[in-house]
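The data below hold one chain only, encoded as structure tokens and taken in the form predicted alone.
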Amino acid sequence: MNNITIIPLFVIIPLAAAFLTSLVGKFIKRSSETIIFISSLALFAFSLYARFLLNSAAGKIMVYKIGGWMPPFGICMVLDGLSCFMLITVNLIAFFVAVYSLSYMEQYTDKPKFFTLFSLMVCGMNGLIITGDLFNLFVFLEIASIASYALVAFGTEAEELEASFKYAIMGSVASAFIFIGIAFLYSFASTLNMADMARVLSNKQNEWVIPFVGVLFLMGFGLKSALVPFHAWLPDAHPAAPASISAMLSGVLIKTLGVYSLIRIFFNIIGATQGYLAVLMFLGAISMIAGVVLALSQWDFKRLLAYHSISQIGYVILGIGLGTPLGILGGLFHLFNHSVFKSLLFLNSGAVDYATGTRDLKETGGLGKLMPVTAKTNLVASMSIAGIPPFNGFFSKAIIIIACLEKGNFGYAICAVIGSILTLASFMKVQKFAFLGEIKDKFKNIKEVPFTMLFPMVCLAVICIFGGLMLIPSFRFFLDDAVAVILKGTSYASVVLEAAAK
């Protein structure tokens, strides 16, 4: 296989899986489970292999030209340090969530439909990450979004349908902002290829187009990533969705559709000015504090986690908004860490709901004695999200706080510390009311969840424990190459166009 041809497989595999599942899932028993397991495992393996290939590629960039057409005339797919980092993150979580869903989704009616929509969501995220074309970024964003709207409503109860409707309306507004922004950029630059657009914008003077488009993208992608004050849809969507989909939404979807798109456009296409970065830092700090304060009063396990998603995305955006090498490193590292520990927490909440039939922390208690693996993995994830050493969340939060101090933003550093303290308080409440104390009479006969649900939880907990090792020089390339792409800014365009010309 030609090295470059691995790139379109990230779209082809999940698209083929969705097609096959919808075609044969109802007629051949267990076929949908087999297809989703093989496809998600293949995607994760290919994302690791792509990272290996990228190390030997010239300029650490690979460009696949669809139909052999040269950009900017043809559509191309680009694999670089940042897109490879996101592909590994997305497909790692997607694989574990797919395994978890094999047993968890037994309580729902139509698994083939679920796995079809799941594959389409993964297809949309992978496509958005590797596309080198701004319009196709929007197309893949819509594929992932529409699949996620349907998955939130998968239970078809009143709560799920209401949350899905609210999510769809807010998501459609976000998509409208993004589409209008792309239209303005196209009318100004006369190209949709990202690299070519960055080249044109850097040479073409303007007074109002870029600031106007920047505001549109900030609102659109801010809605997709659930930053305060664009977060209203998330606290309803996460609790309503099946736990495996909550893990995908919080773990990777809001980061791919929101954070990654924001980074790619602001840094590599239109250029990140100090004004944009200041806005990002402010929104990040507000999200950090507002999310965790709202979470403190929650008793619904999944709603509590949903508010923490808003808070933790704040840390990522604050780190990226600093614009310094250390800040961006911390932001990206926290993006990966949050994908792992928040996905694990949602899978834990799904295990508790699966075993007890409730998500209300006031009704549970003593589950640690009956569900020891779930209790221990939940403790690991809780310590990680609170930033307690030696878990992975500590290292990424520490880097972000140090980066704030390095740049002289002492107020933001204090906000980050306060956010961590309040997060710890929130998750101590979860541990106390869910897993400690006396066992309620109605729960005395419950047992640990099936192996296919335990396996992903244990694996993610292991990553939480040893995730800090990614800062060791031997493994730092995974993060450093992604940081380098962001720091290149709009000059990144010439690297892509040169690679495409070869």
The other form holds:
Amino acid sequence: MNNITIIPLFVIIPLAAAFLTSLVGKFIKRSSETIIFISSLALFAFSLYARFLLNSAAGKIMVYKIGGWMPPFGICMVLDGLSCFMLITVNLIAFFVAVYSLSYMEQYTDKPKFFTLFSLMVCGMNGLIITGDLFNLFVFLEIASIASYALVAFGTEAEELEASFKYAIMGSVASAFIFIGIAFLYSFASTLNMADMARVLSNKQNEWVIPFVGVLFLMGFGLKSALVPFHAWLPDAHPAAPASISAMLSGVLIKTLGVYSLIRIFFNIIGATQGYLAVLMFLGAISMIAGVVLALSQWDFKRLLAYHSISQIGYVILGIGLGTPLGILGGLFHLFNHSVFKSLLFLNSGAVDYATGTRDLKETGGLGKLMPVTAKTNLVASMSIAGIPPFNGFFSKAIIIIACLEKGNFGYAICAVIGSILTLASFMKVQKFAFLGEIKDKFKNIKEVPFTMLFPMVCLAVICIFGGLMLIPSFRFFLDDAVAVILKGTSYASVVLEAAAK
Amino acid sequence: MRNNPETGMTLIVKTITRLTVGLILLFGIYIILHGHLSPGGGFAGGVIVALSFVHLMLAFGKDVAVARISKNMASNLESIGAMMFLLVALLGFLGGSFFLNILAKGNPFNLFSAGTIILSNISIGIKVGVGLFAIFLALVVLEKSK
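Moving from the form predicted alone, what structure would you give for the form predicted together with the partner chain?
Entire complex below, previous chain first.
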């Protein structure tokens, strides 16, 4: 047992929790809640501890060989700056969402099944982040996706089932594209290990395999991350799911399955050329504007937030597509910030739904007086997503815009500013129609939601307020290490293979 | 297997099913146990095991199959299969690494060789077998109103 043993724990803990919950949850009262609380807390603690271990690891990389097999032959798990960044993001949100679900899921039947699926989804995401094997990545991607299809349909009403069906079809198409892409890469490179594949691809010249596979991956992961031409499933799936699952889907699932895999494959395996980056920037800019324009006219609280997810993912992709250190820093920082404030917004929408039974903004109003904590945390999150100065969203958006200007892409910088202004407009609408104004007679008697729902919202709001501090030099290693991994590009191969050989 | 003419298919189908269902189950178990020696393994064998129960359900009606494996039992067994697989993987920690094959490997091509592979195959077989059967049960939950 040494330090490195921590890496497989990110898969073992949620997997064990999932099946333990489904096994004993039916017989022992409150056991499923206890198991999920402990496992998600442990995962969050371990992800922070992994960050601590990584600081002292040589070359800031840790490689775990499953079953003791050397990397090109066996599956390895790689913990580097980028995976650690994603792990902390995922497990932070998963912990708060798990706490929130303890009370929120009382509205639904069969909590053990919910927690089983939830835990499997976390397992899929954690596994996808730490794996160093391309096919293993696909397997974990499917675990997370299939769990999320089931979770979207958890209410089993007509709306949920339709959304889930749509999501399942689109998601399966995406998986098929990704799978075909992996098959082509395997037949070309004769290896599935990501590091080894990067090594082979950089030595072996071919005119058509890489562009072809690049397009397949762009479609597949574009669908998973809901970039604009591929976004049709998201505005249905996010509102239909229970609020805690919307928070997971929007907060971390589309980022892990879509953005993280895209970054890992395009930057570290295939090697991003200017052509790919231009496509990414273009898709990002379209998503940014189209998402927010579509969001403006929505009256369903969660549907509005879902369109904003598309728009904010556009910012992340734009920042990363710039390819400059500053742009990537902005993109990743926005990814983290968006996880925090979008989960908070979805949790708020869940709290409104829990208290009033509706999420139609035309019916609500004046809830600020009766639900002060929800209203205040929602104000913080709205200001963050709109990019108002002291909050975290401002810093990441500012970095992305500065990076655009630095690279000379004035058009994209203007798009980002316009997107931000329209976001502000749409969240002023949320504030006005949900929390300000006069309370309707039928909602006179509603109460603030229970403590386990308030606690995650308050914590996330605090992170929104102080998130900007991550940019000061003593905390910047968290982001800088992730940026460094992306900038290293295909030399990821030699770094991983050397670390594995030790 | 009750021979109730009201439910299920004709006498011919029932008779043939009665003769073959045991063989199908046995073949599934054979495929699971020889996963490390011949093509197939936990997944393929599990599918065949599930098919034997599906076969029973098609020929004799839902009640006969459910009397053998109920929905609760299927879902519990599925979780147990998954836990067993995880446990086999965790056993590797005794030797120092996740998924490490710590048992004696034995002689190649013997039934009891390849260490923990056979245990993994058995747990996958349980998981896939009852899992597929549970999916089939979920699909036949709808019926014509009486």
